[in-house]
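Given next, in structure tokens, is a single chain: the form predicted on its own.
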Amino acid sequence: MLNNHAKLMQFFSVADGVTGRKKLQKMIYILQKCNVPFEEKYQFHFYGPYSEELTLRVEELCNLGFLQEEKEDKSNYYQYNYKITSTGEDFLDQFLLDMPDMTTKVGMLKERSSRFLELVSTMFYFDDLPLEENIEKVHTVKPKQNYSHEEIQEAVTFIKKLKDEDK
């Protein structure tokens, strides 16, 4: 059980802060699809793949004082920022985790918007489909996002780049 918490703490340590709950969900899912051994279960939700397990684990880590959650008022919504605490670093130091180096991937993901990561994670969710069907599916399940041809192509290139990082 604590092993999964420690894996998340390793992520937060590498990420050095994450802004946004949606972005956090998408980052962990994409890393999972890139063979980083996170074990949270995902299902398709309003904003693409979503894990209730991840939400609960993050809440537990905040309650334990291992993560700091900062709620920022953005006039019409709240944005949440997450950062590992020194107590969290101490907790992490007690584990010998067999985790691949995710520094480059995390950096690539942090640079991107939540909207873009929502597209990428949705494409990963339907990665069992041939590319053209995958793109069709994205337009079907995400019609309000109105992703352009350029955004789709950028996501395809980004996914390939992420997968090439594993080689």
The other form holds:
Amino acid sequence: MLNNHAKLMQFFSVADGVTGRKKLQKMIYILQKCNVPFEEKYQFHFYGPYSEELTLRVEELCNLGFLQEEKEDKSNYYQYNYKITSTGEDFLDQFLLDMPDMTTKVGMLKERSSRFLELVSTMFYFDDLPLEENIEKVHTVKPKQNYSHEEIQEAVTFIKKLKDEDK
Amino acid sequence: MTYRDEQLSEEKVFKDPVHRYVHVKDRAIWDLIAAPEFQRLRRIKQLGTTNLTFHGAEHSRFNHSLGVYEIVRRIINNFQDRPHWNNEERLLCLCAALLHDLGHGPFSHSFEKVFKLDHEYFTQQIIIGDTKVNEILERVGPGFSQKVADVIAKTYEDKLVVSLISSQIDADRMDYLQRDAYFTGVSYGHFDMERILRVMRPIDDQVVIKSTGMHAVEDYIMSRYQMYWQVYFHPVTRSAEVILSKILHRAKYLYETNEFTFKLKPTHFLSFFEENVDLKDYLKLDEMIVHYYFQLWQDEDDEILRDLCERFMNRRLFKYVEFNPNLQMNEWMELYKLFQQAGIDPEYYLVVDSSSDLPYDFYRPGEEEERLPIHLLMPDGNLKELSRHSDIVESISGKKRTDHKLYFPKDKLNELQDEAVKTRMKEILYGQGAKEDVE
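With the form predicted on its own done, generate the form predicted in complex with the partner chain in the same format.
Now the full complex is given, and it begins with the chain already shown.
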């Protein structure tokens, strides 16, 4: 029961706070691609992989009082930040979750910008393509982001590091 | 004349209860509708188990797909000669609209969860694989099928084309809200689509709404919100979905044990049980086949499979109570043990279902660059996110209503001989002295 909710709570517990929904979306997707068994279904959207299921589940966790959501007005838009509550910690304690340790990966993701994570998650989304085609696809689906050669190289290195963590 | 430009000698129309008529003039569209992979959609209901709650909801994915095609056809007619619109993309949009749900299987939400499938993957496979649909699309032009697949996957380079088929106010949603409202018979779900189509504008890489049309969009958002809670999340439908999922889990489990022999080999399900489904197997399975097996499984030797199928086929559904995982976690654990003690397997008969388990959503503006919101085109040419301008939408999208329900077979509880166990179960489920007859 509520195993998928508990898995997310485990993530929030490890992350100790996440700044922004976009970042949260990309972090969970990238972790999923790194064999962390989150089950939220993702589709490609305007800004890369996005999961409606994740959005809803996080809303549920907030309504249950397991997560605290803070809304920040950034003049043109709102930013939403999340933190696990003590009730959430209690809920998590009741579960015996069989989750791999994601501390290092979460740490690596947390310190990156949402723009960079959007690039990384998009590259992961097309990871069945050879690297050249993958990069071409990123430019095709994200012409406005105008990712530089350096950013893409950095993303390639970052993905390799994440995968090395699995070994 | 090339196949891409070929028109029928006379326009064909399909009578449609929502849009009155669906108009077809392109030869390619006519041929796609006749393809076996598209005809298969006649045998897959748009709303899965909802007909067990709203008996009129027997409409199919075929009806809906034609509806989405018709809406896109009308939008494109309005877009002709407008800046930002490239009419070269017309047939691509129409094909993508028609085929966007091609990969849906029977009761696809439950099947996807249990057998780890993805209907979008099968949509792609039908379009680019060895199928009649692919043959027709490639006749339009080499590589055309891949373009259609990319539009549906939302990875096509022209985002404007993608947003017609898939965005927060797209042809897909506009059709299913109205169609589902019509067939369920509910009074919500209706909005002035003609008005919305008139105020839609292609701008750069998205479709926006002229600010003068804001009220029509508010109505659409309200419809979406009401359909979400009144139809899509209806607790009785969810009960049927819970049972359906448990049937699939049980049948898969029995197959995996290697100790159970089905009276009739479940040939159509084998690759699903083995999580090794290819396109050929996938296309063979429709609701007729699923019902056929459920009918047979009512006579199986396994008591759980037999009981669950009998419940599903005869609409003897689970009852439910509201459940708060925060306040009732300990009680749930006690209940789980009591079910075990009473010989009612809680893995199949005690199920928590959450709103996030369902594949529908209502409008949320979201965060910047989280998801593309609905934009209003203001008189000064600027774009403004809808909820920043509409009090009604702000009020709806600001509310985060979620819910969790606990499903169980009340009849089985009533049959229990152990009065102490039965009483305690009911105390937990209904609270002491609380009303029992939740329907």
